[in-house]
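Single chain ahead, by itself, as C-alpha coordinates, in the form predicted on its own.
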Amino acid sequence: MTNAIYPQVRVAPARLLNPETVEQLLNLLAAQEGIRRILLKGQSLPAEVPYGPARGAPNPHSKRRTITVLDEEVELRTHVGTIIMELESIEVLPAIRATCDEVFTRFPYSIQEGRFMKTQATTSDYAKYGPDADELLLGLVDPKSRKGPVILQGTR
(Lines of atoms letter the chains of each structure in order from A and count residues from 1; the text may use other names and numbers.)
(Lines give C-alpha, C1' and ligand atoms only; values in the text may rest on other atoms or scores of the structure.)
Protein backbone atom coordinates (compact mmCIF):
# COMPACT_ATOMS: atom_id res chain seq x y z
CA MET A 1 0.00 0.00 0.00
CA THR A 2 1.33 3.44 -0.86
CA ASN A 3 1.63 5.91 1.94
CA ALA A 4 -1.30 8.35 1.89
CA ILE A 5 0.82 11.19 3.25
CA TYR A 6 2.15 12.11 -0.20
CA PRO A 7 0.42 15.18 -1.64
CA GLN A 8 -1.14 14.96 -5.08
CA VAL A 9 -1.81 17.68 -7.65
CA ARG A 10 -3.74 17.78 -10.91
CA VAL A 11 -2.76 20.05 -13.77
CA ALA A 12 -5.84 20.74 -15.88
CA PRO A 13 -5.14 22.67 -19.09
CA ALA A 14 -8.05 24.44 -20.81
CA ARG A 15 -7.71 22.15 -23.85
CA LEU A 16 -6.43 18.75 -24.89
CA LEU A 17 -2.67 18.72 -25.44
CA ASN A 18 -0.75 18.06 -28.63
CA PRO A 19 1.98 15.39 -28.50
CA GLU A 20 4.68 18.08 -28.80
CA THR A 21 3.33 19.89 -25.73
CA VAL A 22 3.11 16.63 -23.76
CA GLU A 23 6.69 15.77 -24.72
CA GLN A 24 7.98 19.20 -23.66
CA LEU A 25 6.07 19.13 -20.36
CA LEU A 26 7.10 15.56 -19.45
CA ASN A 27 10.77 16.25 -20.16
CA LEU A 28 10.70 19.31 -17.89
CA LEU A 29 8.75 17.51 -15.13
CA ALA A 30 10.94 14.39 -15.25
CA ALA A 31 14.02 16.53 -14.68
CA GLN A 32 12.60 17.90 -11.40
CA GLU A 33 13.28 16.38 -8.02
CA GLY A 34 10.37 15.48 -5.75
CA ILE A 35 7.83 14.01 -8.19
CA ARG A 36 7.07 10.36 -7.39
CA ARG A 37 4.51 9.41 -10.04
CA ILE A 38 2.93 11.04 -13.08
CA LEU A 39 -0.35 9.87 -14.60
CA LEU A 40 -1.55 11.13 -17.98
CA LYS A 41 -5.33 11.06 -18.40
CA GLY A 42 -7.33 11.63 -21.53
CA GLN A 43 -9.18 10.05 -24.40
CA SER A 44 -7.85 6.72 -25.63
CA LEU A 45 -6.31 6.65 -29.10
CA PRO A 46 -6.45 2.98 -30.14
CA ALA A 47 -4.31 1.77 -33.04
CA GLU A 48 -7.26 -0.17 -34.43
CA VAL A 49 -10.98 0.60 -34.42
CA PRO A 50 -12.22 -1.24 -31.31
CA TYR A 51 -15.91 -1.68 -32.24
CA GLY A 52 -18.50 -1.12 -34.93
CA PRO A 53 -18.52 -2.13 -38.60
CA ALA A 54 -14.86 -1.12 -39.07
CA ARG A 55 -13.66 -3.18 -36.10
CA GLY A 56 -10.02 -4.17 -36.50
CA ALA A 57 -9.31 -1.62 -39.24
CA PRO A 58 -6.39 0.77 -38.73
CA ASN A 59 -7.32 3.93 -36.84
CA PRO A 60 -5.08 6.71 -38.16
CA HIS A 61 -4.99 9.65 -35.75
CA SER A 62 -2.64 12.61 -35.93
CA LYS A 63 -2.28 12.78 -32.12
CA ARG A 64 -1.16 9.13 -31.75
CA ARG A 65 2.59 9.43 -31.97
CA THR A 66 5.82 8.30 -30.44
CA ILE A 67 7.39 10.95 -28.21
CA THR A 68 10.83 11.05 -26.60
CA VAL A 69 10.94 11.43 -22.82
CA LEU A 70 14.27 11.12 -20.99
CA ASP A 71 15.90 9.75 -24.15
CA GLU A 72 13.33 6.93 -24.34
CA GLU A 73 10.78 6.45 -27.09
CA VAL A 74 7.25 6.34 -25.62
CA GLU A 75 4.11 5.60 -27.60
CA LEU A 76 1.47 8.18 -26.67
CA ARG A 77 -1.76 6.16 -26.44
CA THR A 78 -4.01 8.94 -25.10
CA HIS A 79 -4.96 12.44 -26.14
CA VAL A 80 -3.85 14.00 -22.86
CA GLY A 81 -6.31 16.21 -21.02
CA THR A 82 -5.02 16.23 -17.44
CA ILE A 83 -1.76 15.41 -15.72
CA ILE A 84 -1.90 13.99 -12.19
CA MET A 85 1.23 13.89 -10.04
CA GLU A 86 2.10 12.46 -6.67
CA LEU A 87 4.76 14.53 -4.92
CA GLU A 88 7.23 13.71 -2.19
CA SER A 89 6.44 17.05 -0.54
CA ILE A 90 4.34 20.10 -1.33
CA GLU A 91 7.48 22.27 -1.62
CA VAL A 92 7.80 21.02 -5.22
CA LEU A 93 4.57 22.82 -6.22
CA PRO A 94 6.17 26.23 -7.06
CA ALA A 95 8.60 24.50 -9.45
CA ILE A 96 5.71 22.63 -11.10
CA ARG A 97 3.79 25.89 -11.44
CA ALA A 98 6.84 27.56 -13.05
CA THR A 99 7.18 24.64 -15.48
CA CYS A 100 3.50 24.90 -16.42
CA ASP A 101 3.84 28.67 -16.91
CA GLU A 102 6.72 27.99 -19.29
CA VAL A 103 4.84 25.36 -21.32
CA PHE A 104 1.26 26.67 -21.32
CA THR A 105 1.75 30.10 -22.85
CA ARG A 106 -1.14 30.13 -25.34
CA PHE A 107 -3.96 28.90 -23.10
CA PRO A 108 -4.77 28.85 -19.36
CA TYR A 109 -4.46 25.96 -16.95
CA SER A 110 -5.27 25.27 -13.32
CA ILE A 111 -3.44 23.34 -10.62
CA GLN A 112 -5.57 21.63 -8.00
CA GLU A 113 -4.44 19.91 -4.81
CA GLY A 114 -6.28 16.87 -3.52
CA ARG A 115 -6.52 13.06 -3.80
CA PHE A 116 -6.59 11.98 -7.46
CA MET A 117 -4.82 8.57 -7.45
CA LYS A 118 -5.67 5.48 -5.49
CA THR A 119 -3.44 4.92 -2.47
CA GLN A 120 -4.39 1.27 -1.83
CA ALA A 121 -4.50 -1.77 -4.09
CA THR A 122 -7.77 -2.12 -5.97
CA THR A 123 -9.31 -5.33 -7.26
CA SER A 124 -8.01 -4.44 -10.74
CA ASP A 125 -4.50 -3.99 -9.35
CA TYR A 126 -4.69 -7.36 -7.63
CA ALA A 127 -6.01 -9.10 -10.76
CA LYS A 128 -3.42 -7.54 -13.05
CA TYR A 129 -0.29 -7.54 -10.84
CA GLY A 130 -1.00 -10.01 -8.02
CA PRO A 131 -0.61 -9.60 -4.26
CA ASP A 132 3.05 -8.49 -4.40
CA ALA A 133 2.58 -5.56 -6.78
CA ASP A 134 5.00 -2.65 -6.80
CA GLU A 135 3.45 0.11 -4.69
CA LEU A 136 4.28 2.74 -7.32
CA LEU A 137 1.96 0.99 -9.80
CA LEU A 138 -1.09 0.92 -7.54
CA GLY A 139 -4.08 2.80 -8.88
CA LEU A 140 -2.50 3.31 -12.29
CA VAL A 141 -3.83 0.16 -13.92
CA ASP A 142 -6.31 0.09 -16.78
CA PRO A 143 -8.06 -3.27 -16.40
CA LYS A 144 -8.91 -3.49 -20.12
CA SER A 145 -5.42 -2.67 -21.36
CA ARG A 146 -3.26 -5.48 -22.63
CA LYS A 147 -0.20 -3.26 -22.38
CA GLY A 148 1.36 -2.31 -19.07
CA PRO A 149 2.15 1.21 -17.90
CA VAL A 150 5.15 3.09 -19.24
CA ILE A 151 7.78 3.41 -16.53
CA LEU A 152 10.49 6.05 -16.83
CA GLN A 153 13.19 6.38 -14.21
CA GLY A 154 13.37 10.18 -13.89
CA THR A 155 15.82 11.76 -11.47
CA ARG A 156 16.20 8.77 -9.11
The other form holds:
Amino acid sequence: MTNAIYPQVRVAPARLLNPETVEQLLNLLAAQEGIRRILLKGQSLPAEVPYGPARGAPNPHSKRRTITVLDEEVELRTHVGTIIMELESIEVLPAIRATCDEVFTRFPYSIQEGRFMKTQATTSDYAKYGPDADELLLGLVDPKSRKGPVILQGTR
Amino acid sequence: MAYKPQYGPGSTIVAENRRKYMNPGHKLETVRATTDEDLVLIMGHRAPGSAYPSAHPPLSEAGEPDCPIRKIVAPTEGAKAGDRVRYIQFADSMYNAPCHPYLRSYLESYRFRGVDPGTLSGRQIIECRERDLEQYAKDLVNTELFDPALTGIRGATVHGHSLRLDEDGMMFDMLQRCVLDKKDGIVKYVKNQIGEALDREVKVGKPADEKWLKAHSSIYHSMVNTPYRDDEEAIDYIKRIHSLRVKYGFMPKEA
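Requested next: the structure of the form predicted together with the partner chain (the form predicted on its own having been shown above).
Below is the whole assembly, all chains and molecules, this chain first.
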Protein backbone atom coordinates (compact mmCIF):
# COMPACT_ATOMS: atom_id res chain seq x y z
CA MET A 1 0.00 0.00 0.00
CA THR A 2 1.16 3.48 -0.70
CA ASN A 3 2.43 4.97 2.47
CA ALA A 4 1.84 8.68 2.67
CA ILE A 5 5.26 9.20 4.20
CA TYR A 6 6.87 8.58 0.81
CA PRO A 7 6.77 11.56 -1.53
CA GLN A 8 5.34 11.09 -5.00
CA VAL A 9 5.95 12.96 -8.24
CA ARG A 10 4.23 12.93 -11.61
CA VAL A 11 6.02 13.65 -14.87
CA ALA A 12 3.66 14.89 -17.58
CA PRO A 13 5.26 15.47 -20.99
CA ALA A 14 3.45 17.60 -23.57
CA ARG A 15 3.21 14.66 -25.96
CA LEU A 16 2.23 11.01 -25.61
CA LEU A 17 5.47 9.06 -25.59
CA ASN A 18 6.87 6.62 -28.12
CA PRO A 19 8.04 3.28 -26.69
CA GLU A 20 11.64 4.22 -27.54
CA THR A 21 11.40 7.39 -25.44
CA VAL A 22 9.82 5.46 -22.55
CA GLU A 23 12.61 2.92 -22.77
CA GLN A 24 15.29 5.60 -22.69
CA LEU A 25 13.64 7.43 -19.79
CA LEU A 26 13.02 4.32 -17.69
CA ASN A 27 16.55 3.06 -18.14
CA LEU A 28 17.88 6.36 -16.86
CA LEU A 29 15.38 6.58 -14.00
CA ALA A 30 15.69 2.98 -12.88
CA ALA A 31 19.46 3.32 -12.64
CA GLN A 32 19.04 6.07 -10.08
CA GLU A 33 18.80 5.47 -6.38
CA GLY A 34 15.82 6.58 -4.34
CA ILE A 35 12.89 5.63 -6.61
CA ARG A 36 10.69 2.99 -4.98
CA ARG A 37 8.02 2.46 -7.61
CA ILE A 38 7.24 3.70 -11.11
CA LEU A 39 3.76 3.67 -12.61
CA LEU A 40 3.24 4.23 -16.34
CA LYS A 41 -0.17 5.67 -17.19
CA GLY A 42 -1.74 6.22 -20.56
CA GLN A 43 -4.41 5.22 -23.00
CA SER A 44 -4.97 1.49 -23.36
CA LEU A 45 -3.75 -0.22 -26.53
CA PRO A 46 -5.56 -3.58 -26.66
CA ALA A 47 -4.28 -6.43 -28.81
CA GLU A 48 -7.75 -6.91 -30.28
CA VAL A 49 -10.42 -4.41 -31.29
CA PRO A 50 -12.49 -4.28 -28.08
CA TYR A 51 -15.83 -3.14 -29.47
CA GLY A 52 -17.60 -1.94 -32.59
CA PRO A 53 -18.31 -3.88 -35.78
CA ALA A 54 -14.72 -5.16 -35.97
CA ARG A 55 -14.73 -6.49 -32.40
CA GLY A 56 -12.20 -9.29 -31.93
CA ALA A 57 -10.13 -8.38 -35.00
CA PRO A 58 -6.37 -8.10 -34.39
CA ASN A 59 -5.21 -4.60 -33.58
CA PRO A 60 -1.60 -4.12 -34.67
CA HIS A 61 -0.27 -0.89 -33.14
CA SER A 62 3.27 0.42 -33.38
CA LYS A 63 3.13 1.92 -29.87
CA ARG A 64 2.37 -1.42 -28.21
CA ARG A 65 5.62 -3.29 -27.90
CA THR A 66 8.02 -4.80 -25.40
CA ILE A 67 10.82 -2.59 -24.14
CA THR A 68 13.87 -3.55 -22.11
CA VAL A 69 14.55 -1.80 -18.83
CA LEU A 70 17.64 -2.86 -16.88
CA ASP A 71 17.62 -6.23 -18.67
CA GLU A 72 13.99 -6.85 -17.74
CA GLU A 73 11.37 -7.02 -20.46
CA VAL A 74 8.45 -4.66 -19.94
CA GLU A 75 5.39 -5.14 -22.12
CA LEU A 76 3.87 -1.75 -22.84
CA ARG A 77 0.10 -2.04 -23.06
CA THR A 78 -0.60 1.67 -22.98
CA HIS A 79 0.43 4.70 -24.95
CA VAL A 80 2.34 6.27 -22.08
CA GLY A 81 1.22 9.77 -21.16
CA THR A 82 2.31 10.28 -17.54
CA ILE A 83 4.91 8.68 -15.30
CA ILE A 84 4.16 8.54 -11.59
CA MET A 85 6.93 7.77 -9.14
CA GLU A 86 7.12 7.03 -5.46
CA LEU A 87 10.38 8.26 -3.99
CA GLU A 88 12.28 7.42 -0.86
CA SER A 89 12.98 11.09 -0.36
CA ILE A 90 12.21 14.27 -2.23
CA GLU A 91 15.95 14.88 -2.52
CA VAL A 92 15.89 12.65 -5.61
CA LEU A 93 13.78 15.21 -7.47
CA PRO A 94 16.65 17.26 -8.98
CA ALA A 95 18.14 14.09 -10.46
CA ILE A 96 14.75 13.14 -11.96
CA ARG A 97 14.42 16.62 -13.38
CA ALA A 98 17.89 16.36 -14.93
CA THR A 99 16.95 13.02 -16.50
CA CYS A 100 13.76 14.50 -17.96
CA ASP A 101 15.72 17.46 -19.34
CA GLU A 102 17.99 14.98 -21.07
CA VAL A 103 15.17 12.90 -22.59
CA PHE A 104 12.48 15.48 -23.40
CA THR A 105 14.37 17.71 -25.79
CA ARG A 106 11.73 18.16 -28.52
CA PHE A 107 8.78 19.10 -26.32
CA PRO A 108 8.26 20.47 -22.80
CA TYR A 109 7.18 18.55 -19.72
CA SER A 110 6.09 19.32 -16.18
CA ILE A 111 6.83 17.66 -12.85
CA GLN A 112 4.30 17.84 -10.06
CA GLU A 113 4.58 16.79 -6.44
CA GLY A 114 1.52 15.35 -4.76
CA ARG A 115 -0.27 12.10 -4.04
CA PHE A 116 -0.99 10.16 -7.21
CA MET A 117 -1.28 6.56 -5.99
CA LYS A 118 -4.00 4.95 -3.91
CA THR A 119 -3.65 5.23 -0.14
CA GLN A 120 -6.03 2.42 0.74
CA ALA A 121 -7.41 -0.69 -0.95
CA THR A 122 -10.60 -0.27 -2.93
CA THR A 123 -13.40 -2.82 -3.08
CA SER A 124 -12.04 -3.98 -6.45
CA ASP A 125 -8.60 -4.45 -4.94
CA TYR A 126 -10.11 -6.48 -2.12
CA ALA A 127 -12.09 -8.64 -4.53
CA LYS A 128 -9.03 -9.24 -6.71
CA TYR A 129 -6.25 -9.65 -4.16
CA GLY A 130 -8.10 -10.52 -0.96
CA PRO A 131 -7.36 -9.30 2.57
CA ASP A 132 -3.73 -10.47 2.53
CA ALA A 133 -2.70 -8.76 -0.67
CA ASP A 134 0.88 -7.68 -1.22
CA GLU A 135 0.80 -4.05 -0.21
CA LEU A 136 3.36 -3.10 -2.81
CA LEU A 137 0.98 -4.12 -5.59
CA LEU A 138 -2.00 -2.09 -4.52
CA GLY A 139 -2.29 1.23 -6.21
CA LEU A 140 0.18 0.16 -8.83
CA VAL A 141 -1.52 -2.54 -10.85
CA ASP A 142 -4.92 -2.48 -12.50
CA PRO A 143 -7.01 -4.90 -10.39
CA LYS A 144 -8.62 -6.19 -13.59
CA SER A 145 -5.26 -6.98 -15.17
CA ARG A 146 -4.03 -10.55 -15.07
CA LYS A 147 -0.45 -9.41 -15.31
CA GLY A 148 1.54 -8.15 -12.36
CA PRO A 149 4.20 -5.49 -12.12
CA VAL A 150 7.75 -5.80 -13.39
CA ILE A 151 10.30 -6.04 -10.59
CA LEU A 152 13.56 -4.29 -11.43
CA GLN A 153 16.60 -5.17 -9.45
CA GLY A 154 17.64 -1.54 -9.51
CA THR A 155 20.73 -0.38 -7.74
CA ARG A 156 20.53 -2.71 -4.73
CA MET B 1 -33.65 44.13 -48.32
CA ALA B 2 -33.03 40.41 -48.73
CA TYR B 3 -31.92 38.53 -45.64
CA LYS B 4 -28.21 37.93 -45.55
CA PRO B 5 -27.06 35.27 -43.09
CA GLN B 6 -24.16 36.23 -40.86
CA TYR B 7 -23.38 32.63 -39.76
CA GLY B 8 -21.69 33.56 -36.49
CA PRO B 9 -20.20 36.33 -34.37
CA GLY B 10 -16.53 37.06 -33.76
CA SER B 11 -13.72 39.25 -34.98
CA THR B 12 -10.81 36.76 -34.86
CA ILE B 13 -9.43 34.46 -37.54
CA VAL B 14 -11.15 31.51 -35.82
CA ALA B 15 -14.55 33.20 -36.12
CA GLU B 16 -13.80 34.18 -39.70
CA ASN B 17 -12.93 30.56 -40.55
CA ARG B 18 -16.16 29.35 -38.98
CA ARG B 19 -18.18 31.76 -41.10
CA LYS B 20 -16.22 30.80 -44.20
CA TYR B 21 -16.78 27.07 -43.72
CA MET B 22 -20.49 27.47 -43.04
CA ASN B 23 -21.15 29.80 -45.95
CA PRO B 24 -22.18 27.70 -48.96
CA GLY B 25 -21.23 30.66 -51.17
CA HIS B 26 -17.58 30.24 -50.15
CA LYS B 27 -15.76 27.64 -52.22
CA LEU B 28 -13.68 25.44 -49.93
CA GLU B 29 -10.02 25.27 -50.89
CA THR B 30 -9.10 21.87 -52.34
CA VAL B 31 -5.84 20.72 -50.82
CA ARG B 32 -5.61 17.02 -51.70
CA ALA B 33 -6.88 14.59 -54.29
CA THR B 34 -8.15 11.49 -52.57
CA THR B 35 -9.92 9.34 -55.15
CA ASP B 36 -13.41 7.84 -54.96
CA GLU B 37 -11.89 4.39 -54.60
CA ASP B 38 -9.71 5.54 -51.70
CA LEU B 39 -12.72 6.89 -49.84
CA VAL B 40 -14.78 3.78 -50.49
CA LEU B 41 -11.93 1.74 -49.01
CA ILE B 42 -11.61 3.94 -45.91
CA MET B 43 -15.36 3.98 -45.28
CA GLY B 44 -15.60 0.22 -45.83
CA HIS B 45 -19.30 0.03 -46.66
CA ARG B 46 -18.89 -1.71 -50.03
CA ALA B 47 -16.12 -3.09 -52.21
CA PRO B 48 -14.74 -0.50 -54.66
CA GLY B 49 -16.36 -0.88 -58.05
CA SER B 50 -19.30 -2.93 -56.78
CA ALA B 51 -22.90 -1.83 -57.38
CA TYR B 52 -24.69 0.17 -54.73
CA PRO B 53 -26.89 -2.18 -52.70
CA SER B 54 -30.39 -0.79 -52.38
CA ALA B 55 -32.80 -0.49 -49.48
CA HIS B 56 -35.89 -0.02 -51.64
CA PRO B 57 -36.80 0.10 -55.36
CA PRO B 58 -35.95 3.28 -57.28
CA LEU B 59 -38.49 6.02 -56.69
CA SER B 60 -39.47 5.98 -60.37
CA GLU B 61 -40.69 2.40 -59.92
CA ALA B 62 -42.00 2.73 -56.40
CA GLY B 63 -45.28 4.47 -57.22
CA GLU B 64 -45.13 7.28 -54.72
CA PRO B 65 -48.30 8.49 -53.06
CA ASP B 66 -49.76 11.83 -54.06
CA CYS B 67 -47.99 14.11 -51.58
CA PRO B 68 -47.52 17.91 -51.89
CA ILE B 69 -44.18 17.79 -50.02
CA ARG B 70 -42.77 15.21 -52.42
CA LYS B 71 -43.69 17.54 -55.25
CA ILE B 72 -41.78 20.42 -53.65
CA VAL B 73 -38.64 18.52 -52.56
CA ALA B 74 -36.56 16.94 -55.31
CA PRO B 75 -34.96 13.69 -54.12
CA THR B 76 -31.18 13.38 -54.07
CA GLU B 77 -29.52 10.95 -56.48
CA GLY B 78 -29.11 8.38 -53.70
CA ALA B 79 -32.74 8.63 -52.63
CA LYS B 80 -33.88 8.40 -56.25
CA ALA B 81 -31.96 5.15 -56.68
CA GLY B 82 -33.07 3.69 -53.32
CA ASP B 83 -29.56 3.49 -51.82
CA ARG B 84 -28.90 2.31 -48.29
CA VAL B 85 -28.19 4.92 -45.62
CA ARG B 86 -24.50 4.80 -44.66
CA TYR B 87 -22.18 7.00 -42.59
CA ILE B 88 -18.79 8.59 -42.21
CA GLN B 89 -17.57 9.78 -38.84
CA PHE B 90 -14.81 12.23 -38.00
CA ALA B 91 -12.83 12.93 -34.84
CA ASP B 92 -11.07 16.30 -34.68
CA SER B 93 -8.15 17.03 -32.38
CA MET B 94 -8.58 20.07 -30.18
CA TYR B 95 -4.97 20.96 -31.04
CA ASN B 96 -5.91 23.17 -33.99
CA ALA B 97 -7.77 20.74 -36.20
CA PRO B 98 -9.34 22.73 -39.05
CA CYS B 99 -12.89 21.69 -38.21
CA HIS B 100 -14.79 20.53 -35.13
CA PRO B 101 -17.98 18.54 -34.49
CA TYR B 102 -20.49 21.37 -34.03
CA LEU B 103 -19.19 23.26 -37.01
CA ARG B 104 -19.31 20.11 -39.12
CA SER B 105 -23.00 19.73 -38.44
CA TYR B 106 -23.68 23.37 -39.20
CA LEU B 107 -21.71 23.41 -42.43
CA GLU B 108 -23.14 20.11 -43.63
CA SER B 109 -26.64 21.40 -43.05
CA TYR B 110 -25.84 24.54 -45.03
CA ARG B 111 -23.94 22.86 -47.82
CA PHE B 112 -25.40 19.37 -48.34
CA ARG B 113 -28.88 17.96 -48.98
CA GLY B 114 -30.49 14.89 -47.46
CA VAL B 115 -28.02 14.52 -44.58
CA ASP B 116 -28.47 13.60 -40.95
CA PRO B 117 -25.53 14.96 -38.96
CA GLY B 118 -25.02 13.75 -35.40
CA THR B 119 -22.87 15.86 -33.10
CA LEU B 120 -20.98 14.60 -30.08
CA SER B 121 -18.25 16.21 -28.01
CA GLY B 122 -15.28 14.70 -29.79
CA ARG B 123 -16.72 13.18 -32.93
CA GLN B 124 -19.31 13.89 -35.55
CA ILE B 125 -21.17 11.44 -37.73
CA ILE B 126 -23.01 12.17 -40.95
CA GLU B 127 -25.57 9.75 -42.35
CA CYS B 128 -27.14 9.84 -45.77
CA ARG B 129 -27.73 7.78 -48.91
CA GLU B 130 -24.62 5.92 -49.97
CA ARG B 131 -23.84 7.61 -53.30
CA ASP B 132 -24.57 11.05 -51.83
CA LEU B 133 -22.31 10.20 -48.90
CA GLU B 134 -19.39 9.40 -51.17
CA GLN B 135 -19.76 12.76 -52.86
CA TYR B 136 -20.01 14.64 -49.58
CA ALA B 137 -17.16 12.66 -48.01
CA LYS B 138 -14.96 13.74 -50.88
CA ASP B 139 -15.71 17.38 -50.09
CA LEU B 140 -15.01 16.81 -46.41
CA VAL B 141 -11.70 15.00 -46.96
CA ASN B 142 -10.21 16.76 -49.97
CA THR B 143 -10.71 20.32 -48.78
CA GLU B 144 -9.28 22.54 -46.06
CA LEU B 145 -11.70 20.97 -43.56
CA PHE B 146 -9.37 17.99 -43.18
CA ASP B 147 -5.86 17.57 -41.86
CA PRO B 148 -4.30 14.09 -42.10
CA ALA B 149 -2.71 14.24 -38.64
CA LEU B 150 -5.41 16.05 -36.65
CA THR B 151 -8.59 14.76 -38.26
CA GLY B 152 -9.43 11.08 -38.05
CA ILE B 153 -11.98 9.09 -40.03
CA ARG B 154 -13.21 6.80 -37.28
CA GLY B 155 -16.38 4.74 -37.30
CA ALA B 156 -15.82 3.20 -33.86
CA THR B 157 -13.30 3.68 -31.05
CA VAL B 158 -12.95 7.38 -31.72
CA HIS B 159 -11.19 8.59 -28.56
CA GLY B 160 -8.41 11.07 -29.25
CA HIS B 161 -9.77 14.57 -29.76
CA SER B 162 -8.99 15.82 -26.26
CA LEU B 163 -5.69 13.97 -25.78
CA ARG B 164 -2.16 15.20 -26.16
CA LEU B 165 -0.71 14.47 -29.58
CA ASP B 166 1.81 11.71 -30.26
CA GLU B 167 5.47 12.62 -30.54
CA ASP B 168 5.13 12.68 -34.33
CA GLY B 169 2.18 15.08 -34.15
CA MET B 170 -0.55 12.53 -34.91
CA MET B 171 -3.77 12.43 -32.90
CA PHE B 172 -4.03 9.39 -30.61
CA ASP B 173 -5.91 6.49 -32.13
CA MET B 174 -6.30 3.25 -30.19
CA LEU B 175 -6.76 1.36 -33.45
CA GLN B 176 -4.04 3.27 -35.33
CA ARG B 177 -6.05 3.44 -38.53
CA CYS B 178 -3.54 5.79 -40.09
CA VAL B 179 0.20 6.01 -39.70
CA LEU B 180 2.72 8.68 -40.55
CA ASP B 181 5.33 7.29 -42.91
CA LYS B 182 8.62 8.70 -41.67
CA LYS B 183 10.30 8.28 -45.07
CA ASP B 184 8.01 10.43 -47.19
CA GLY B 185 6.09 12.23 -44.42
CA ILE B 186 2.74 11.09 -45.82
CA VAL B 187 -0.14 9.85 -43.68
CA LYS B 188 -1.48 6.51 -44.85
CA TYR B 189 -4.64 4.73 -43.80
CA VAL B 190 -3.91 1.06 -43.12
CA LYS B 191 -7.33 0.21 -41.67
CA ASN B 192 -10.84 1.22 -42.61
CA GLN B 193 -12.90 3.45 -40.35
CA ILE B 194 -14.02 0.59 -38.08
CA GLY B 195 -10.50 -0.86 -37.72
CA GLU B 196 -10.37 -3.68 -40.27
CA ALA B 197 -7.09 -3.99 -42.14
CA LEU B 198 -7.12 -2.64 -45.71
CA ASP B 199 -5.77 -4.59 -48.68
CA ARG B 200 -3.68 -1.58 -49.66
CA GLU B 201 -2.56 1.62 -48.01
CA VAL B 202 -4.59 4.75 -48.74
CA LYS B 203 -2.56 7.95 -48.85
CA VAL B 204 -4.20 11.11 -47.55
CA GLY B 205 -1.27 13.49 -47.84
CA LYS B 206 1.17 15.29 -45.59
CA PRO B 207 0.13 16.83 -42.27
CA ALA B 208 -0.16 20.61 -42.46
CA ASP B 209 2.38 22.82 -40.71
CA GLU B 210 1.62 24.88 -37.62
CA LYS B 211 1.24 28.13 -39.54
CA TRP B 212 -1.36 26.68 -41.92
CA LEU B 213 -3.26 25.09 -39.05
CA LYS B 214 -3.41 28.34 -37.10
CA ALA B 215 -4.69 30.14 -40.18
CA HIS B 216 -7.35 27.50 -40.90
CA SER B 217 -8.42 26.29 -37.47
CA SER B 218 -11.95 26.90 -36.28
CA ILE B 219 -11.16 26.03 -32.66
CA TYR B 220 -10.48 28.57 -29.94
CA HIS B 221 -7.62 27.36 -27.75
CA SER B 222 -5.88 29.42 -25.11
CA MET B 223 -2.57 27.53 -25.40
CA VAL B 224 -2.06 26.78 -29.07
CA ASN B 225 -4.28 29.24 -30.91
CA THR B 226 -6.56 32.24 -30.38
CA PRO B 227 -8.09 32.23 -26.88
CA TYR B 228 -11.86 32.56 -26.82
CA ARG B 229 -11.62 35.45 -24.36
CA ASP B 230 -9.67 37.46 -26.90
CA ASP B 231 -12.66 37.52 -29.21
CA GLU B 232 -14.59 40.48 -27.81
CA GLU B 233 -17.35 40.39 -30.38
CA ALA B 234 -18.07 36.69 -29.74
CA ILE B 235 -18.03 37.26 -25.97
CA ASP B 236 -20.41 40.22 -26.28
CA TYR B 237 -22.78 38.13 -28.36
CA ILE B 238 -22.71 35.23 -25.88
CA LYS B 239 -23.34 37.65 -23.02
CA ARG B 240 -26.32 39.09 -24.87
CA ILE B 241 -27.80 35.63 -25.53
CA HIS B 242 -27.21 34.64 -21.92
CA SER B 243 -28.80 37.81 -20.62
CA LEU B 244 -31.86 37.43 -22.85
CA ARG B 245 -32.38 33.80 -21.87
CA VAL B 246 -32.17 34.61 -18.18
CA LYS B 247 -34.63 37.46 -18.54
CA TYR B 248 -36.97 35.30 -20.56
CA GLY B 249 -36.76 32.68 -17.80
CA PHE B 250 -38.64 35.15 -15.60
CA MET B 251 -41.33 35.52 -18.28
CA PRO B 252 -41.34 39.33 -18.43
CA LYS B 253 -44.69 40.78 -19.41
CA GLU B 254 -44.89 43.76 -21.71
CA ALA B 255 -46.63 46.70 -20.09
